[in-house]
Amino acid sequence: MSLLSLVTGLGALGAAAAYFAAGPERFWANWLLWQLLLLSAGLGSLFLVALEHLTDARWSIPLRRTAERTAGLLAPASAAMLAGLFALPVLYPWAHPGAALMPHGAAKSAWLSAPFFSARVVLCSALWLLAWRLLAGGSLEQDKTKAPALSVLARRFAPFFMALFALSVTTAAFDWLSSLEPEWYSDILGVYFFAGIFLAGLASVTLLAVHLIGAGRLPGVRFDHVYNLGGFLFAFTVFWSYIAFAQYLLMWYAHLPEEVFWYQRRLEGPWRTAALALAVFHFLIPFFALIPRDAKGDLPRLRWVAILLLGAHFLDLYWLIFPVLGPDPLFSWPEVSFALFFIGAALLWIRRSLAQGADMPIGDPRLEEGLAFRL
């Protein structure tokens, strides 16, 4: 057994020990938590290889693999999602016996039905898989074939794929994060967590691509196909902290009841210093470091920057789904507990990608234009 193995499976114990320990409610609340930021992960980078054939990039071509492993996370955080449900009755509110009751369950109890949520979670979870299969096995397929019809094929998917993340992506943002208080609405919530979980893949796929060029394993990658790399990770640092503080003015400036207790209730006490942290880690050193030209293809500085970024989305994700355990927030053994676990298991699957199929789609026809790309 390896020590990466044997670490998830300490991880695992934890978590499961977590379960009596802790209690059921900060179990299920770290179970979300991990399970939103494996997504982030899988389905940023999917979109990332959906975006490069909408486009018909070039730059992309030879760093597209990369992206297309990483997407694979996807079927982890799937089976992570339907384990998730058995969280309903125990986080969500609507859940609970007699939630028609409450001031919201009249004019929601449509949309929040356990039922009727279990079946948009199966139907989302099926669709991305689908696709995933369609993008990243159709390219595995075309390593073998060289057959020009599958990137074809790819790129008239692509804009079905696009509708289809918008709307999925949405629909995940108001049922696992939004009706955790089901009182509370944002009307940009869907934008806020479309910008985390892009960057998110941005973030996973820049840490291994970086891991694969300092290996040798892309040979022909060069700085000017990194540099785009480093390109989006500036551009949507700045675009999720531009939603983020126009979603919080917007509140601020209505003042309406409905809305601003959720804030309030992750501006005050200790969960400040949080929303602070956010700020800096989530926009200040990312941003400033990147503004640079040269920073964008340095490798080692994207590494540390992509870290960053991940442990930010982490703490994003942390502040929004945390406080409805109380005023202050917990952070001990459970939660060590349940990064060990899922952060084991998402690296013993990307090491299992890794020795499946070319790190270069070799059979796209556009490859050697993608190497010979030029800034």
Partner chain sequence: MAPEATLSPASLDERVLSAAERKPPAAWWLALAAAASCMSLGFALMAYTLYMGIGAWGNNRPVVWAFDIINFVFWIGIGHAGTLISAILLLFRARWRNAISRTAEAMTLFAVVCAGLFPLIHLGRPWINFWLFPYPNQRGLWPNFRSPLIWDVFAVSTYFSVSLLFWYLGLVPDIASMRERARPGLRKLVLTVLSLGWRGEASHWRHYEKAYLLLAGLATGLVLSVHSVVSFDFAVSLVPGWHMTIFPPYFVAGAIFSGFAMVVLVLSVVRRTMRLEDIITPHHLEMMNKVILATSCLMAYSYLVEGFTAWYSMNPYLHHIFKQYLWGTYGWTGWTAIFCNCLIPQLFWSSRLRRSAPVMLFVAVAVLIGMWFERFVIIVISLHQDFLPSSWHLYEPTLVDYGILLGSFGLFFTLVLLFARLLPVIATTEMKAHLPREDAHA
Second form
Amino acid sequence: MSLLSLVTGLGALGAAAAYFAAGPERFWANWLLWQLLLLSAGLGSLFLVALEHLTDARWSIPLRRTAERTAGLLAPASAAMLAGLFALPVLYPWAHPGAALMPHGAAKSAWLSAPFFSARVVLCSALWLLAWRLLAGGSLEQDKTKAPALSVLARRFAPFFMALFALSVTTAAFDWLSSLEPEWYSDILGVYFFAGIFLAGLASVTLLAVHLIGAGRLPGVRFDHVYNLGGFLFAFTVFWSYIAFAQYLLMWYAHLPEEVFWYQRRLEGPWRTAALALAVFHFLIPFFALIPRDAKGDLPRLRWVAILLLGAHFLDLYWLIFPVLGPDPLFSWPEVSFALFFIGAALLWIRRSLAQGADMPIGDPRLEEGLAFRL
Amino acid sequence: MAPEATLSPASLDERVLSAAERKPPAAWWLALAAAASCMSLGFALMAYTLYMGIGAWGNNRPVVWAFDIINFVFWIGIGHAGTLISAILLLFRARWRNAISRTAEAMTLFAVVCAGLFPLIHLGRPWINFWLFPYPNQRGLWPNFRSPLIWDVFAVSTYFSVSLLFWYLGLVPDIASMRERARPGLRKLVLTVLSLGWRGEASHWRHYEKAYLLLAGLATGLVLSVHSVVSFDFAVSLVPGWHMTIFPPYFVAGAIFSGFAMVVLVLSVVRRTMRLEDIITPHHLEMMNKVILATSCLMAYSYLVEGFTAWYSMNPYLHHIFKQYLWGTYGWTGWTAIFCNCLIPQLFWSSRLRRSAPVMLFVAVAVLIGMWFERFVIIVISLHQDFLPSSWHLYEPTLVDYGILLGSFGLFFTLVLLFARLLPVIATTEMKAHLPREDAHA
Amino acid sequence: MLKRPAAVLGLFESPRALLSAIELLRARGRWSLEAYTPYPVPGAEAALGLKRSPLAAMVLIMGSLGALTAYLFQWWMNSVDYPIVVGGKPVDAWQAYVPVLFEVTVLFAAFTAGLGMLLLLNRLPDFRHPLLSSKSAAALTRDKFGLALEPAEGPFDAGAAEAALREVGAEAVEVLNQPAPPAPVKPRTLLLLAAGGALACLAAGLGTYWTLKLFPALPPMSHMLEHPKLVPQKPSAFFKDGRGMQAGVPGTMARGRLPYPCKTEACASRLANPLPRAAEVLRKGRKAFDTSCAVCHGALANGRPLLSEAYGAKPADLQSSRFLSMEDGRIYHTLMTGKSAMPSFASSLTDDERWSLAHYLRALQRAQHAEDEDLR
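With the form predicted alone in hand, show me what the form predicted in complex with the partner chain looks like.
The complete assembly is shown below, putting the previous chain first.
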């Protein structure tokens, strides 16, 4: 039994203990956070794969297998989400046993009802897993068959995936995050969640790619390829900040009671510190770290920026979810246990997938072209 | 790309730069006459508006913003395509932008000129527009920087100056080529001054390329910010249907969408009339049509999310105004917007239709119409029934409104036509750098 | 005048030929090299040994400066020099300053990138460079690649440079001459220029003067000012009696203005204050007092005005015994009708405000004449 499994097991024990010692509310809030973090890493990577197929990008072909591997986190994420359905009566006011008479009408009560909610979760997960099977599984199969038809198929499928992806991510954002406070609404939330997801996916891919390059498993991948990942990280750091600030500015300015309470809860008292930390770690540091041209292809720097961005995404989800538990941020051993368990499990999962197939899509007929890519 | 293989740097210069040296054909004069007539009509009606006051238009409470702001948002949106093509696609190294970037950038400038006119005349007393700028004055007043209208002033003027700079920077080496082709005389003198004596020194190119990349990065942020600021004009308010958090990215997507439609429209005419079919190839147009399709899907997404959130909010005012969008007096404009923006561009899923010239023209025109009506929906319908039913009022544009709208198209096409004859419509320097050579990638 | 060679220019067919020539000639080290190309040739910088452009750092610095400038000027103008509350936001709300901050940052950065490149780093415009008058300029901006050799130091042997260029494969070689130094300006030309400038200034000044004289304060578009409207204190043709202001229709009254029955103080002294002595009422009365009365009667109602001695009038000391025993109704009456120098407050205060004022005055009086039990 390796150290990693040991740590994961320890985390699992701590998390189980948290259910009884710290109460189900805190347990499920942690669970919700980590299921969404896993989902972000997996779905963001899958989006990158689909984007590469859609735009027919060449630079990314040598790195595509890496993205397909981190996209594999979708499987544990989906499992976690199905288990997460048990959080409904605990965390979500509309699913509380006595919540039959919510102020909103019957139609919204039907939308926010446990059966319909569960159906949406299952449908979205099925869609993502299917897409992963088609894109990543097809690529693995291509290693053996070398059939160009599989590339064509992926390319044809990518635009349809994009459309369904947009709808499913928005649904997930409204369901898992927004409906924690069912009176609140913001139509940019889907885009906000997407920006976070894609950034987390990019960061996971970068992290794994830097690791594999360091281990010498990606021969031929040069500054030119990694530079693009760095550029994407930079661009989407800015994009996330733009979306986050746009939502905040509009709600702050209009100051409508049905919207602004959401921000009040997250900007007053100790939560203000969390919001400021978000601005620093999710925007300022990565932004200035990645501004210089050489930084975007500098492996050590990319490694810490990617870790920082994953941490910032954790903070983002924490800041979105935990204020519903109370006015004071909760962070002690239950949170640490959950982190150990989920990070350990994710790393175990990734390690397993590192043993499957080649490290580059060797069956892709355009791999040579991709390796020859110059800025 | 196979069609470009026959081009050489010299023949490219000959083909593109010589247009400015020949006498324009009769068709060009006819088109210019038509465009300039519309433009003159528009300017005459603007002068009439200044004399009579805003009462010459159909605007009245509660619809105090109407054609003026619709046209402003419409034109500023058109302007976004140029910056997108020149900046973002440069950063993404999409080579197909080279052939179209120059014309697209020029259109950006012209569209921003058209757009800038509207807020100016809608001020009612435009001769005191300098009050919008922060300058020390004896009244001891400063503009209110918490007003999105002041943000607009800064955003639009920054956008215009940076786009102008970007465009000019790209033109400098091309003008230097034109200068060397010109015979001694006034034309040569003007071109010499405009080219700043550019001589293509290697040490100059090194700074030049860096500047171009930096400007591209800056312009990318700018292009996002400008239409976001335009959307703030609406979204920071409390008007149901305006206060939507998705407005900033949704306005940007819409701007790119309509801008690309205009670029496709203009380029498909330019390449035919100026015989540039082998430089601006169907491949280029197809790529643009793909962007139109993608942004059309983004528009559909935005409509869907807006509608869903309006319902999900359970806010009676939002429910009411969204019903008005589709089933009110002006409901037909809402359906037009949906039909033209979300449905018609779906034709581009077929690669055959993407490459067909008539289909392209049809879709481009439909998108322009649809996007204009979308702004009508947002502005007029949201305003005409506000919180107080006793002040509800229908809006009806006057002939002056229509005339000024026509005039803005006249102004735009006049400028486009002049540009097509006076300056190189293709960025020849950039094209040359990417022409296939025998010793390329040696 | 003898032409002096400044450099020798060789033309090459392709970027590759140019790069290999640069490599060969740089190795010899006798000349400083400069390449002229129709478009940026990848690798030329490295081959010529040029340093990296400092532009990015310049842009970063100027961009930060732009951000700082924008924030400071907005903060100073809207939070310090002319603070106004908009939309219930704090006067130093930074959120609203972000959009303009962003735009100004981009503006500074973009102008540094564009103009800094052209004017500062590349030293353009430059119309006197020898290349511009060379025969090869046309080819160099079209499709040929030029390499110019200049002496690194000492006298220039143009012949050797020419030979070296041909040796490394130049198709054509041309000697670039030093630009002729500008001819010295003659005093007569200077005088003429000065006289012309003075004349132009005079013409512009006189033109402006006469324009303003002939068309004084011409309103640009007066149409909007000329619509029919009511002008105070001016007759109006709209009503039959020619007056602008009309008396109320008999038997009607304006909203919020009840008719006041009393003509005398005696009548008024019988009126009872309809308002309770509540904190809310006192607050309202205090506001009315501070707005309308304090300026003359003083904040403590002791007849010491807030105005300077130059004011001259002697406002009543409301703390005197006469006013301590005055009924609320008479205070109300004085406010309605005014007294000697004091104007009527019938139109500037509402009914409620006048009665609240009476209550507040009582509170002021009690405060100045406090008894022992009040302090307990």
